[in-house]
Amino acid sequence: MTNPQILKFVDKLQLFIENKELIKLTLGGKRDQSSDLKKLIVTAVELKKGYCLNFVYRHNTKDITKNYEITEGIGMVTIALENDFLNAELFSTNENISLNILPNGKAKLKTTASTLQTTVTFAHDKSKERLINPHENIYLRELGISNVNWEIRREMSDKYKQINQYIELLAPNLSELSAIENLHVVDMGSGKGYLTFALHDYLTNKLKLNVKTTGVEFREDLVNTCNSIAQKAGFDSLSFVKGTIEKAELQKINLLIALHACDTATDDAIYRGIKSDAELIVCAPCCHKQIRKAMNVSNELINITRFGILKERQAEIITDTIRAMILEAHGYKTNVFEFISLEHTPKNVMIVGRKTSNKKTDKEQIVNNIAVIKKLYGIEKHYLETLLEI
């Protein structure tokens, strides 16, 4: 029998539904700990069938979106509210519930004021024209950033605009690889894709470019749902491989990406990048942990490290400094800059490089410069400079 305190909830949501004021469902606090579904977040949406429930099934590494009609949906929620989860968050327009599942079985409501000051519309973001277009654009819609109707969900609107700004970044440097006739892009870490089928989309049918593109994944699960993804959009030359940063086996590389690689990887995507001698190497690092641990200063700096935060930025710094110094060392033009505003992401540096044959680098000159500030920190050796012998 279901708990009363569970069906007062599910006829709470009914009620809102009903009134159209849904913002918004989550439910949280798995009940078994070993399951890989962590959340389910429900939003109301508008298709050609009518008012209906669109979950996402929140897992480890994918989500998973299904649109249900109301009372299937009000069935599935009083179900996952039984079987699956401990508490759920029901967010309207006039005021929040909770809920929350006690070990033993009892369960505890509370209503307070909304906190979502928000009128529900079913809007999405229009105002600015995007370079990746969501109408029609079947890979947007099997990731679950758009709906059957290709309008962008409204919990997706971030990573949309996130997509858009990476590829409005590019766009001046892309627009300079015209040239190569059979253009290979190696996206190094490509997680669950939203970036590489972005980038592959906008090079092949904005720029008219012959384009390969590889997505490098080491979580199997990935791979398989991005190929899937990858043939239901017609991307024939588009692909997902199993493999790490360091050790996938690829053909000579034009422009390589790795966003996010954490610490290290960075360096390890780098130097893939310089070895194949690509055009542009396209890098968003984080979690600069070498050169944090690295760091010995003796010096008047001191007092710049030895509070944990301060050392912690400043290795991110001198990380990122070198990493682009050695790319200006192998003749590369080198450009940092911020990637997405902290409202999106933190890891908001971006560091690209261009190959130039015109350009005259003096690679000595930049080798001491990069040992200057390695002695002004007391560091050793930066893990690309090891990659590269120098």
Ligand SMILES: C[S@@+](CC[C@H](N)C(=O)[O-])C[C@H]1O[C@@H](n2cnc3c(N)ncnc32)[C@H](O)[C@@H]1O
Given for the second form:
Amino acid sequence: MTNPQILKFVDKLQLFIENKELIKLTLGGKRDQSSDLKKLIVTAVELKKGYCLNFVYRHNTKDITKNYEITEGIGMVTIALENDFLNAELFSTNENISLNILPNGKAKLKTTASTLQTTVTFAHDKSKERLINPHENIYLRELGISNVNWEIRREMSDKYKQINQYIELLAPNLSELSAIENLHVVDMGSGKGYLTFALHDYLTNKLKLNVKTTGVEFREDLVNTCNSIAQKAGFDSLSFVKGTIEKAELQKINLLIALHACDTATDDAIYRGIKSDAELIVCAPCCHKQIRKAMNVSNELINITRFGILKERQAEIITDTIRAMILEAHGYKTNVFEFISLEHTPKNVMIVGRKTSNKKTDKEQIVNNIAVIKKLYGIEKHYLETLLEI
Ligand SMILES: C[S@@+](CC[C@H](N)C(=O)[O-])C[C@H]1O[C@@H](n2cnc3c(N)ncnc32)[C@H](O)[C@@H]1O
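Complement to the form predicted on its own: the form predicted in complex with the named molecule:
Full assembly next; the chain just shown is listed first.
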């Protein structure tokens, strides 16, 4: 017969679930010391099929995750308390309940005030439906953005927001790519891969496109880590290659992404996109050293380049304006905008070029207009012009 204290504890669990007050349940203190199972963590989750219980069985070297319907899940908790664990902590928005089963079989229940109020607010924050859903999203967990319960880790919430804002911004342009068969997406300077994974996830799982994604990165450690995460996530058509933006060997690119690639690496990426006739080029430039050094103002603009930080900002504006104009000269309808608020990252300008079949592009006129800007600021060449031999 089940210990009455265990039954009371399980009744409380059921009540918290029914009232949607459950934050989490943890079971620990293994009964059998030789068992590989150390801990069990249970949370309530909203799935397509309805409200369920998510079980994370924590073993010495791995986590195994399972979802159970509510009644079945409560039964599993009762069995685990009778056979596997001696301690349990139940956290709800109202109160916490602990259960300790003693070696003589007796059990003690203790109720204390709730301590995890804030966690549930975040875990159940449905105020904004995100395009990248953390639930059972393996790469987010492997990248450290979510925890074992698929909740966004507090310290990574900015990164998570940034990823979502980035996908939200790109989404209207991405649907235009759906007509392309065997879409090839290349992320130049993919780094830790946060945005590469999210984009691949969105294109394959939300838009159901047939996509091959390649991350190009010269740091071998990052390439290896990202490839191993891609494997764990089951993303067969996502891979990372060690190479440089300038020279990596790549097949035809349809969508080129370069986010925060340093200094002229953004130009190298744009160059590769233009040369590959990419349908969409998206970049968020990083630092802008080349034009700042090349500026040599000796006319009436001299005073507005006197102050270091203001000169730097002008260098940024000139660098990105010329990049956008060069894209236009090559038949890209180009937009430049802020893509995320400055509280998340100071590097927040995004340049998006969409290839058009507009035959009216007056390349010569645009090149002349660029020359006017360069003359004003005493600039000889923008690095991207050098690459394109304009
Ligand atoms: C600031 S990180 C940005 C990473 C990622 N795109 C993001 O936004 O999260 C820039 C990455 O580009 C890589 N990188 C810079 N220049 C590169 C080049 N020429 N070729 C390949 N990788 C490059 C760096 O190693 C670094 O990982």
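We call the rigid core whatever largest set of C-alpha positions still superposes within 1.5 Å between the two forms. These numbers come from a predicted model, not from an experiment. Numbering follows the first chain given and starts at 1.
With the core held fixed, Ile370 shows a CA shift below 2 Å between these two forms. Annotation: Cα of Lys275 displaced by less than 2 Å between these two forms, core superposition. Relative to the superposed rigid core, the position of the CA of Ile379 differs between these two forms by less than 2 Å.
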